[in-house]
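Shown here is one chain on its own, the form predicted on its own, set out as structure tokens.
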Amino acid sequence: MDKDEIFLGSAENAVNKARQMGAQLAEAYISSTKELNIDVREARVETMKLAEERGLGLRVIREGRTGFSFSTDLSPQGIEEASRQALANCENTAEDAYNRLPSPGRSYADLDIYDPGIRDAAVEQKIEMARQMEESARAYDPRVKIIESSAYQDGESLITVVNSLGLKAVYKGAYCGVYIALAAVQGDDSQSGFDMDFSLKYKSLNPEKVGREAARRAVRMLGALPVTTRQAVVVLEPYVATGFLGVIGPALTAEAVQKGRSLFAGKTGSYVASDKVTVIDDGALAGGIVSAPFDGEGVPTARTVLIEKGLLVQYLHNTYTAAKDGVSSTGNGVRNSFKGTPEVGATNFFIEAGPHPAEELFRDIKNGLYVTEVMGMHTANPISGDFSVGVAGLLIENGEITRPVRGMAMGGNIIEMFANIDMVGNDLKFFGSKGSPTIRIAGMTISGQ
């Protein structure tokens, strides 16, 4: 019996024995997940390690009531074991209208998101990846003194949901990626940088390119110096985009915006960017690194856009947020692992491509800033918008880019800074599940020396 097979017998296992014990209603979510991690240095592996888990996540709901239990024995003793705590969990929790199950019925996706290829390549042909990866920065330039991380990853998921209603699901996925980090050195200068690829396919991944690009991004900021105060058109490197993409992601959930926590609560139907600005999350897009026919809780993904043109169309939602607003899930049951019920968050999310190649968004700049690197976006506040960063770039003086330049601080407020932004590149890049363009902002205050 394959394992998809034992998995969905468990999990109907679990319902029917909760529904025996007198949950009203009962969901069982397995998942078994694998994940290899390879990094290199100096040409040799300095860790290797092989991660396997799998476990069961029980939620009933008993007059009201939600009870929650997780378990990684998915024996009888251990179903019956993680169904009783489950029930004892609900007498801990308060009743709520909106504790509810997501009914079946509705079609999922056909994903192509498991390469075998990936299972079935050698570790030494993994190991190489890194290896590759390594050489081909050094190549670049000899002043690629220091590989902090040369690294290979993988991972495969094997998922199961079912509940009382009749809702049953399974799927499997998997991806694969490389990731490096590097300093170059001149002197008494040191800079450093930095590139990754994640796909679905693992003859898609390029270790050389990533390497190659790593480097670039290190040298080409040797020498750096401060500059001015000044007033500036600022275009943002696609990996800084997606930074403060991140920032505004979860403010964007109908979770953070039901509790308060939101600086978009309340503005459906405003204008809260530049009308070049689309976001989107898409949990099946094609080639997307967390896509899956369905989310934590069995309800399909979807592509869903959250702002339009800079009109803020509506929020992520999974079951219990869309029963709240009198709406229908977004698919964006969000779940970690079988340890947590299911939260609501981003799966490919990402600022849509525009119609401009990058190169035009520099063209007609006289006096810009190139952000290339941001410090302390951990910082910006999600629910005013609010941020104070350091940044890092290269100056842009009548349309070419010049020197490298640091020291600097940009601040303001998230909104504000998508509203005035003037240009969109056609560069969607994705870092794992997030992705941007370049993007133009028309004027902003860069604090230097």
Second form
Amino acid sequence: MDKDEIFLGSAENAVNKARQMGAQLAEAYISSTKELNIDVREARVETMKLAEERGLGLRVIREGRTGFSFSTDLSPQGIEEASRQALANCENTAEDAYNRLPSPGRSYADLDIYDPGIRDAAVEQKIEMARQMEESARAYDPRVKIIESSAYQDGESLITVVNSLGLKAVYKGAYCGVYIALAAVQGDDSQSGFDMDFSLKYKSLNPEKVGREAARRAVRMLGALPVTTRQAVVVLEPYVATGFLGVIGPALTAEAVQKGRSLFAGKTGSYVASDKVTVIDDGALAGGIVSAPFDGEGVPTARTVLIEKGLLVQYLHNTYTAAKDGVSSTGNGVRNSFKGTPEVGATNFFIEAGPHPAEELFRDIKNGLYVTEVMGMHTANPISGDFSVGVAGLLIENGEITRPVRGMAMGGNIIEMFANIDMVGNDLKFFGSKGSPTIRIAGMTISGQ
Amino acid sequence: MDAATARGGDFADIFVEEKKSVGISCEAGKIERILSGVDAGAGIRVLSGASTAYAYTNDLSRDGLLEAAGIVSHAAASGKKGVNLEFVDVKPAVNFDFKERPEDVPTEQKVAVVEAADKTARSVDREQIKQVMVGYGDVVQKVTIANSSGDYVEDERIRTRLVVQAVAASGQVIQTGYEAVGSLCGFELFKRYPPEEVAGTAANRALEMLKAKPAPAGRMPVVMASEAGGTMVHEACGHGLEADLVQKNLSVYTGKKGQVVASGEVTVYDDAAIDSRYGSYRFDDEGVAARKVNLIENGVLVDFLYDRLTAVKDGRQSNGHGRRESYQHKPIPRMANTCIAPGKTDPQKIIRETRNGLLVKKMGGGQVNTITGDFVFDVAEGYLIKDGEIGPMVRGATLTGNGPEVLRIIEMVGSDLGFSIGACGKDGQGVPVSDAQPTIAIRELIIGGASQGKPNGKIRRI
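Could you give the coordinates for the form predicted in complex with its partner chain, as opposed to the form predicted on its own above?
All chains and molecules follow, beginning with the one already shown.
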């Protein structure tokens, strides 16, 4: 029997068992994953890690109450124990009429998300990738002295969702990627740099480029000093812009809106950003690292435009929040593992690429800062949007990048910042599942000495 | 173990784990979620020179384990070495007694704790407390550890925690109060920390913050009260004392053993063997008995935190700090209960003698660059000190500084000691820790006043 048939069988058993024991609705989610991690230091394999994991998450609903349990034991006894626990847990939770499961019958997109080339490639080749990445970083500049980690990673997963309404869904996906973190050292000055490239296609990985990019990021910051407080045009590197996007992400979920902790509550149909800005979540994005035909509840994934040319269009939903708002789930019932319930979350989440090559964003800036690092992003208040972060980057003078700057602070309000975006680059880059192009903000106060 | 070392290797071990956990969350006065379950699996490791091969599986059958062992055996190229499979029980230095085991406590009783916390927090001020979030969790972790040196350890860790977050609003101002308690113990946690008290603290903190004025910005003396806990020492200094970072040259303390790295007032230790603290254990996750490790004695750097691998590199024995999140992770040097040792000065005297500055009573979240030790922390509860007296509360303050530098400019160390708890996330592996410090006076830190940071009690590292 194939593995997918075995797990489908276990999931059906779990749903049937839970029904027999008294659940009105039941849903079984089984994930089976394999992962390989290779960490190289000084051309030698420091750690090689192989992982195999599978487990069941069981959700039951009885009289509007929901209960959840999980187990790595998929034997009949394990499934029975999980059913018993899920039902016991559901006795103590609050009743809520919107606790529902999705109905079957919707079709799933046929996505190109399983590249057998990842599994077929020899481990030696994968080790070589991490080695090449380390080597190209060192070769970039002799001041690249510390390689914190140079790693190759891949994984594949088989996901099964079955519910008592008749929904049955299975998919197989795989990803691979490389990641490097390093430091450049000159005298007492030490500056860190990193880069990553995660992909669904083994052949598309370019470790040399990733190594060079990480080295470039560290070396260009050597000798950075604070400058005076100033009003400046700010250009955010894709990684930094992605960080800011990450701060507003949770506020675009219907869960945050319904619980009154979203700064976007009540704002659909109004402008929440400059008309240069379009924000999209696309769970079926071609080449997207977390693309899948369905979400953690078996609902088909989709492209959801959240902010279109500055206008707030809609929020992300799972089955529960959609039922509460009387709309359809957007396929954003995300599970981090079989050990958790499907919560509203982003999938491939990004600012859409704009019309300008990145260098055009710098051209007419007399006095600006190219922000390449942010510290303390988490202190941004997700309800008010106020933030105050430490920043480092490169000074822009008369359209040219002149010197590295660090120890500066940048404060403001994230909604105002998004309203002041006046140019968006065409260089959309993903860091895992989130991404952004280079973006330019008309004016910010940068505090320094 | 025999299969894992079939082709050689310097050292091999197996870590078998069964973890049963329960989580209850309450929001908007409703018990939203009750989750429970079991996660069981085994991790097998072979060390060969500086290389680690690691495989894990949750197929605990004989075949499943042999397959994982077979995979890691390929990593060793050094030929068969001596493997001792005559396992001997390792003796612990301490024993802990769990009084009320979580699996013997009915779910209703756990729910009652959560409801009591929710109700109390709301009743503190029915007008201004707008939202209360309560989280309860317990974990019963059983581990079996065996290695190629013949060590054999069976251990059980039970941890219980309660987290309360209250959101208060008045007009346009929204503030958050957070309080968390947790320990290596069972349900008896709530005898030590009644849920009503935890909730009251969180709610009152949020309410007080509503009235607080925005913090001033600039350089000023800072007094950290013992209640603030040791977040700063953990994040800004502790990581630099972990032997892996030291050996990789990623720590400011590399090569500084025997040197003066802190003010003479400062002694720092990590003690996993303290009874009933969140970071405590009898054995670490490599089966090494827990003990107290002095790291900085009167300002002089004396030792680092070691696991087995880093200990071998330095030609010494592990000091019991090899920890892992689960069977899915290889052990690495980690902190447990990290403390700045109490001194002799009366905490009240420290405030009096500081005259003007900022008093920090509760730390929030933060971010640290571990290579340099530069940090930014939120202050979740802070007061101005004026003429040696505690003045008005201020909100939105952030502390910016450098961890190793702070240890050098600690001018007074109080005779008290306060703990805080957290989940430390080094290398993506979360482990429970606690940290502690007495009231301390720091000559000067940069205070940022603009942030309205939501204290999350968790720490993010870059």
